[in-house]
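Have a look below at one chain only, the form predicted alone, in structure tokens format.
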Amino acid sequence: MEEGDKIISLFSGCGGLDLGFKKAGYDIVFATDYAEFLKETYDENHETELEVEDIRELDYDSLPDCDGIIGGPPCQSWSLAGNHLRGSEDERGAVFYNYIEIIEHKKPKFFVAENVPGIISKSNIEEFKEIIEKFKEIGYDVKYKKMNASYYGVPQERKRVIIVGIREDIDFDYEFPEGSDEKMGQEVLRGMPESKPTEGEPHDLEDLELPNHEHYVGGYSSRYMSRNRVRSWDEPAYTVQANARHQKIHPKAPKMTKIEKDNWKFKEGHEDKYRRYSIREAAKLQTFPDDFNLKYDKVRDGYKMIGNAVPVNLAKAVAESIQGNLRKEKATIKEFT
């Protein structure tokens, strides 16, 4: 592998996976996503412009040559949240097969796919095995692992399934990167300016140092209040959500008080300390750099694009592990047929 090897990015979102690969020395030569509202943010922060197009309508022949293909096919269909495990019966899960078709058509040296742990749940494991078999049928040696981002320089408890495929003519046995022995806490949020509330809430904060530093202030649902949503500074944050209302609480607040099973409340006398992470803080927890500027008209869109992203540091760790393995002297490329 040489620095600057070319990557096609599918289901790019705002580009967390792309940025991690870029930091590892790769070049993103093509990026696409179906959601129009993501384009301004992607174009603002990446050298390659985002093509807004449904993957099912892509002209595979028009895609540029590449060394790798990366992407996170939509995860809602595989999510354990709400037990909505529809897999490929949902059109959002079915596009995983378009991802496979593009890999078969372009035959890159490697691919990386990211998804939620629900994809290997008991309800989905048989279909997941079929997906892995299809990758093998088109000529790839495949490994997958459920990785916790908090062991890879990400201050957040975020578990995701990472699938890595190496073209079978490339002679090496891929190994996932080793993480740290301890999880990373939320100390990175200390010293950040207090966030600007939305929804017309009164405030006296002006000229905030960072862009996108507002937080959602809507009410908390009974489901939200069914458990403790606060973690301390030295603990990793809960998973950053793509939903503004379900965003977790900033660590300056005390732990919530348990009343009974599935019933918690804010600590009496300290209610003013409870607020959700700002969009900028959520981006920090996803290890986006401070100069990564999110463009949106609606606050919920800001949370959505950050919450759906792959943490940059996790992406970089995976990218470097592929790069390092392919650079080994024993990694020889045989004639591909």
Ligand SMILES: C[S@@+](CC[C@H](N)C(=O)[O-])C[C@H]1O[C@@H](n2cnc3c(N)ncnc32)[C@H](O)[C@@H]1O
Contents of the next structure:
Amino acid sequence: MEEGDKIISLFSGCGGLDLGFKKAGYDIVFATDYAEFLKETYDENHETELEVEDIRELDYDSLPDCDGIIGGPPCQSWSLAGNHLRGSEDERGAVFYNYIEIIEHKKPKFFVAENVPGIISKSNIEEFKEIIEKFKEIGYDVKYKKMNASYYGVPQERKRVIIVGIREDIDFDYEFPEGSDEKMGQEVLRGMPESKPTEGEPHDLEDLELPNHEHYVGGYSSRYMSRNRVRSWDEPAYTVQANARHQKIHPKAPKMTKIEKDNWKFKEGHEDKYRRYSIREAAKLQTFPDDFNLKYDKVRDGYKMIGNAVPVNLAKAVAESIQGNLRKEKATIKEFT
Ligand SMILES: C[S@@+](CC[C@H](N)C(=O)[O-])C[C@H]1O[C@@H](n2cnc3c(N)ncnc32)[C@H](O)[C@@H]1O
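May I ask for the structure of the form predicted together with the named molecule now, the form predicted alone having been displayed?
Full complex below, order starting with the chain above.
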């Protein structure tokens, strides 16, 4: 990796995207998010300290020089979940435009943005195309792709739209990484010690065999019980959620039994096997390393950090694909000089 591949991370969360870029050899020189509760976790696990600031208040001139900007503006307002199809009229959606302003101000060689598939759904696609046009207006060639993390070394079915912009004066055609032919199963969870149940208060660390290896217990809503929520060992897990209550069931339990349409139950005689993933397991399904320690006062914040993250291995695959292309471009220049 040549010197100078510096990254500004916006909407950093606990830094899944950042870690993937770091593993690919980039340096994160600045990271920011407005959620104070993330800071301890971010600072403990990354070399850069998290700047806690609302992006709308960020002083663009204070940002360091960089080669790339990465970030995942909030997805709530674009999400298909719960039919919240409000698009950028919603204030949280409008934050996307701050992201564009920062890119225009810093003019990095490239940027990467991540969002939920809802951003390119029928109801949002027109607005999405407007966003793409804006990126073009400020001088970027933009490509996007709905990627399923399970083809990129992630044991989880997680579809996300990745948007990559390359500054138009840089002469190469970005291509998304190909990924493998087969989806990854959940074998990474095998052999782990049993996790500890909690209703929301974290255990003392000494109480846990592995850090963050505690799972939320609480009622299962009728919505939760309207589908099977168990994937077997050889299948990728369902998408890791940001909400403690919505975590799916560990694969040691058999698949659920259908009673009727939208009404399922735990398999009779096996009820004791059903429990949600622990935070540590959710982190493993998001391909965070085992030494990535999460700090939180409420168990729900642990799940939230992990569930909001870009899987590290997916981020790394995207990071490497850009790096490869940049190298290609440099090699081409060399050939002709
Ligand atoms: C999808 S998460 C990003 C996850 C992160 N890229 C990762 O891989 O771990 C979006 C983040 O945007 C932050 N956020 C939302 N609105 C913001 C704002 N106005 N200013 C700064 N951060 C904001 C949230 O706190 C959240 O952590």
